[in-house]
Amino acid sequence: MSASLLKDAAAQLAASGIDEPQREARILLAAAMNLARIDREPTASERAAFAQMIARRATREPVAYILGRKEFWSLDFEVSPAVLIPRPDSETLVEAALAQFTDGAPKTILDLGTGSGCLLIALLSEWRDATGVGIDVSDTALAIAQRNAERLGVASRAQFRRGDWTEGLDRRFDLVIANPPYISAREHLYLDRDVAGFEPALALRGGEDGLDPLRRIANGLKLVMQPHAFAIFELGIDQAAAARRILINAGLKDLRIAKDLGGRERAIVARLPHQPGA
C-alpha cells in the first residue's frame, strides 16, 4: 500500500515541478509516520497527515516549513515562514569563523539579522566559552531563535534582541557575523517559487543591487567591533568585488573571500586596521 501511496504522491509532486519528487515523498511520509525511515504501513491518520503534507508541497511550500525544522551544522533548527531556511552554503560562514580564530576562540559574537539563530548557535556550539547576541527586526524570528538556543543547550550564553542592524548597540564584539539580505531587485524576479512565494522578503531583498543591507551594516561596524575583531558576511553571486569596496570604504582591511562547496565566492572576511596600543 505504501508503495502505491508514494507513487501517487510523487506523481503529484512531479506535476507541480518538484525536482526530486520520489525522494521528497519518502521524506514527507516518514515525517507523517514520525519515523526515521518507512518500515511499516501507515495508519489512516498517518495517511491523512501525509496527504496534507503533499498538498502543501504541491503548492511549492518548502519541505522545511512543512516539517517545521531544518538541519544546519549537524544541529536541528526550528523554522517557520518568519525566518529564512538555513542552507548548507551558509555553513561557509561558520567554517570561515572557525578558520579565523585558530589561536583562540572569540569571547563575544554579534549575529546581525539572526533569523533562526543558526549562525550564532552553531558557533556557540563550537566555542563553549563564548557568548553572543543575535539581532533581528522580527519579534517572531527572535522567539524562534530563543527556542532554538534553549533546545540546543546554549540559551545561557545567547541573548536575542530586537534591533535594526548595528543601531543602538552600546558594546563591542570580537566577531561580527551576518547573512544579510542580498538578492537584487532583478534577481528577485527570477527566484524559484519555493523561495519567493514562502520565505520572508525582508530576509531576501537587498535593494537594487542587493547590497544595501551590507552598506548599512558597514557604516556601523567601527562602533561594534573590538580593535582585534573580525567581521564575516555572506555574499550573493558576483558580489565579492562590490562588497570588498564597501568594506574598504568603511575602513576595514585584510579582506579575504571564502568559497562554498560549489566553488562560489560565498563569504567575505575583514577586520579593522591595527590601532597602536590596542
Given for the second form:
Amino acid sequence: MSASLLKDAAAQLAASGIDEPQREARILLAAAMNLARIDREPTASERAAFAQMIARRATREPVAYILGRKEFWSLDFEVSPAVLIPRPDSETLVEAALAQFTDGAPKTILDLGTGSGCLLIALLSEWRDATGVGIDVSDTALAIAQRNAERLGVASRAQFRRGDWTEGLDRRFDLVIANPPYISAREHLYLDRDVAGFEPALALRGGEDGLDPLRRIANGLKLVMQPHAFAIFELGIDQAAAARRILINAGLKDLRIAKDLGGRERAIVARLPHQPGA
Ligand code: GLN
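Any chance you could show the form predicted in complex with glutamine after that form predicted on its own?
Now the full complex is given, and it begins with the chain already shown.
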C-alpha cells in the first residue's frame, strides 16, 4: 500500500543522511493520515500533508517536533521546539527514583528544568499520592508541561512555576530530580544536526565542561531537600566523577551511579544526610 509514495519519501530522507528512512517515512505517512496503521491509500490532502512532513524531516527537523508528540515512560507527551525532546535514556532517572523509594513513595517531588514535564509527570503517574513542582525558565515550556499534566491526569498534583533552578523556593522536598543542560562546549561541536539545529540550546548547553547548571543546582540543594531526601540528576558522557565531587562538596552522601540501557553512566543518585554537613 502506498509503496511508491513511501519509497520516494524514504529516498528523500536517506539523501539527507537520515538513519532509518523507511521507518520514519511510514511513521510520518501514518501521522499525515491520522492512522495508527496505514491500511488504505492516502487522499490528495493527506499526500500533501505527508509531502510537507517529509520536506521538514529532510531539513533534519526531529520527527517529534513534526508530530508535536513524543512517547516517554509509555506516556504520550506534547512537545515543541521550546522543550527538549524526552529521551529513552532519561527513563533511567525514573527507574532510579522508583528503585530508591521501594519502602514508601516520596510525598513531594521537585523537578528542576522540567521542560515538557516528562520526568515529574512520569513520577506522579507512578506515585499516585505524591505532589510535585516543576521549575523552568521558559514560560512556553511551562505551558507545555501544564498541558501534559492535564492530559495525563496528574494536573491536580502538579504545579509548574517559572524559576532559576532552586532560587526563591521556600520549601523542602523528598525527591529532587533534574535533567539539566549538560552538553560541554567541545561536545556541542559534535552534536547531530537534528539536535543542535532544532532543540533549545538553553536545555542543552551547560558551559565549558557542561557542569555549570549542576554546580548551580548543587549550591541550592540543602535548602530544598528534606533530611534524608534523595536527589537524582542526569549526566552526560564522562561526567560521573566530576558530578560526584560537586555533590559531595554540597554535603550529599551515599552517591550511586545508574547506567542506561547502553551501559553508559547516565544518572547520579545522592542522599542528603539527616544533619546536613554531617
Ligand atoms: N541527552 C541529550 C543529548 O545528548 C542532552 C540532554 C541534556 O543536555 N540534558 O542530546
